[in-house]
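The chain below stands alone and is given as structure tokens, in the form predicted on its own.
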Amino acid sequence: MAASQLLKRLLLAIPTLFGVAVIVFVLMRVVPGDPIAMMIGPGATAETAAELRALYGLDRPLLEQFGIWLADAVRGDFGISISAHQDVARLILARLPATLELSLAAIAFAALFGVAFAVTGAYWRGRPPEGAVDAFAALSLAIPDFLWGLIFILVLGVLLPVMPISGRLDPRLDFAAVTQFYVVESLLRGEFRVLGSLLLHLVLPAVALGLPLTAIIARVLKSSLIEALAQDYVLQARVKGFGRWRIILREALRNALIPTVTLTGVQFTFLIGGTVLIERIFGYPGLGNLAITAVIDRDLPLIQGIVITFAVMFIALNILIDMTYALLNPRLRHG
């Protein structure tokens, strides 16, 4: 992707962006319920309510709250969160690395295991595994990522409870951070007991919610690996002598992942929106546990920030992902 392109996604992000924070300023308001009338008792006084509404800016025109929400927004200040009583971004802040490291994680696992099955597929074309790798891709697809998630419970957590079914990390381990991505750190600095039980923790939830994204890969990248082999610089290759493991990996999978890594990276957006309901069933500490609590509690500012914050993420993504294609398409990377 040129830097012009760049640029232009870049400047077409802002429309964008200012259209969420409409919609989601907006409908937060119209729907039933007062968040201020949640955090106080039932004995609080009239004076009490008017005294925090005037607080949060709730007693102000709708027009003249979004404006000064939005100015605040800009400078990354999304206001103080009504039933935590914090800054709002730094509660982002410090769940957002966690739902990071969940869905990279699920990512790598659909990536690494979706390939392997496809080009199994393809390579056994015809035959018995091409069949399992079907059967596989049509029952993950089949079942939802939260079903996913609620059977591992059931299984690997109360039946036969091997895998840790619920937090971050072993609360038994002393684990003093100096950031929130707890991976990373724990391997740079060492820790190697805190770093397997994060990837303990990380197993359950990864799985569940990478295995419809590993079926879509292994469908969409088995159907192009087919095509590619009937191409005749396929042909050519079989008439050099090469081995049929040597043109798939070699040949035929490079042009094969193209259309791959487009739907991938769709698919990947729809899989961050997933970690919520994951993320609530295991008890994972992220980004989407914080919002269902927010939504709970009606804690606009709180689902406000979350909100502009998934929409940010998806077209970073998005952006991303038209590099990596143009990175993989030498037409559009001369172009």
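All values derive from a computational prediction rather than experimental measurement. In this text, rigid core is short for the largest set of C-alphas that superpose within 1.5 Å between two forms. Residue numbers count along the first chain shown, from 1. Compared with the form predicted together with its partner chain:
Core-superposed comparison between the two forms: the CA of Q65 exceeds or equals a 2 Å shift. Relative to the superposed rigid core, A50 undergoes a CA displacement of at least 2 Å between the two forms.
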Second form
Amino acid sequence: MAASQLLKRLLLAIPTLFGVAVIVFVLMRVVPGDPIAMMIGPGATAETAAELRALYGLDRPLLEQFGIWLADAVRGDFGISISAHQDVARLILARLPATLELSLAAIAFAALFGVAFAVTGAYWRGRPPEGAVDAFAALSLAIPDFLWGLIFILVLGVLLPVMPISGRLDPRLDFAAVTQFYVVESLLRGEFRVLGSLLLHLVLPAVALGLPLTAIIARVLKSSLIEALAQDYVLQARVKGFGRWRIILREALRNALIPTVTLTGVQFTFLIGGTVLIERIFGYPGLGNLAITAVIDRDLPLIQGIVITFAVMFIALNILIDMTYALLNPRLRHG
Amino acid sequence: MAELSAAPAARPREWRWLASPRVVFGAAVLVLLGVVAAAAPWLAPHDPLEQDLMSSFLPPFWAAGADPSFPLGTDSLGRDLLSRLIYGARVALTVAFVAALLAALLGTVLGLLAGYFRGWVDALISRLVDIWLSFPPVLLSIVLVALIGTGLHAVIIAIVVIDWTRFCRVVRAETLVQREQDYVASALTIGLGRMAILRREILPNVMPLLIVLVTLEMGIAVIVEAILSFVGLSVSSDTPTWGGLIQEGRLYVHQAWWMMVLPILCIVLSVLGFNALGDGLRERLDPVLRR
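Here we have the form predicted on its own; I need the corresponding form predicted together with its partner chain.
Every component of the complex follows; first up is the chain already shown.
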């Protein structure tokens, strides 16, 4: 993508981000109930409440409050968590790596198996393997990710207890991590027992999270592959005597990937949004789990921070998808 | 004013072309759900809230020690699981219908306006949709319900507030296509106002698409209600809901796995039904797919 195009795309994100900020601010200000009253409890005096109100700027006009709040938010300052009594940005940064690792694991699973299923279905078109791929896709899409999570817990954690169903790491393992990117760090430090435990804990949540995306990739890519196989260049390759596998993998796949990336790109954001419940179900210490705890505790600063973090991730991801699309599609690259 | 309408009118006695295995399956599930929900007081063997601590954790009929008066067993407080599932269908179906229709109403109005008037109206509405799509839907629904307060109305509001964009985007795109059609030009020629064109000419042509979207949205609404009950934010715990039953079942999954599996099956069956109906209708109503 040309630099000017990228710049334009980045500039377009600014009004969207501003809109996100306005909506979050408005949402938090229409909350029934007094946030100050919740912070100090019933025993406090009216003076304490008034002092706190002044401290948080709640006694000023709404527009001014928004200005102050926005200026802080832009600098990554979302205030202090009411329940954890810690800096919100710090709490979020401590949890974000876990969520990123889980999302990437789910996307990797979906890409790998989605492509494998699509190729299988396209190669054995009209025969039982294609039927199996179609049935798998229909079933995976009918059941939402959080129900998959519960089903996995039941089958592989309770009835046939072979997999860990809670947490991120076996608590018996001693791992003094410097960063929160446990998988990367354990790999770099050569702590393979820790790495093994981390990956084992990732399997069920990542598969549950990735199944719908796997199904969509399998479906879209399979139909694009079948379409690509009907093109002239494929016929030419066959005339030249190339085998079917080679044609599918080397010729058709490359052309079929473009529509797949465009059509599945938006699903990435759904997948990341899905971490909220999956993390809760698997007791995985990520941002989504923190979000639900924050909602239950009515911890407004923390909720604000998390919602905005997710929104920034979504917007960044969409820009990334647009750029990938431009890179893959020669017509757009030169256009 | 049907004779003035340039849109093709529905032909009577030709509804059979709609029937495909998918549509029939979907419609059957929907009818079944509707009957169960409507007849819940007569179908349920017990009051879903009736506690009987002497008969808690009874197993379902296929296991040893089952009590035939509690066909699917009981929960920790001795409440009849079958009755709770039957009453859960009421909440699921209410949310599915009301939320999907309201989301469709809001999204369609905005989509029609954006697609027909274009210009700044379109720019404003499209930007709003962009902003909306920057929020993770599950998180936003949880936050919204936490802010509005729990209850059936809060669940419905949350779904409408989040999912109107689905309708808005599709209806806008379709309106952009429809407004260039000859029938719109003819309607303008005979002096119909712009609002009248939108309502009487374009809307009926968007309707098939809308019916498909509403059906699919009902499946989504059932899932969202289950998610919110699961997190403990839906209706009060006195009202049995499928999501609430899943959450209860999860606590006792080691002793009584069926307590979690049965409500999951109810949700999966309804969602499969709504999806089959929606996809089947789309196959029949979408002229591109029908060819």
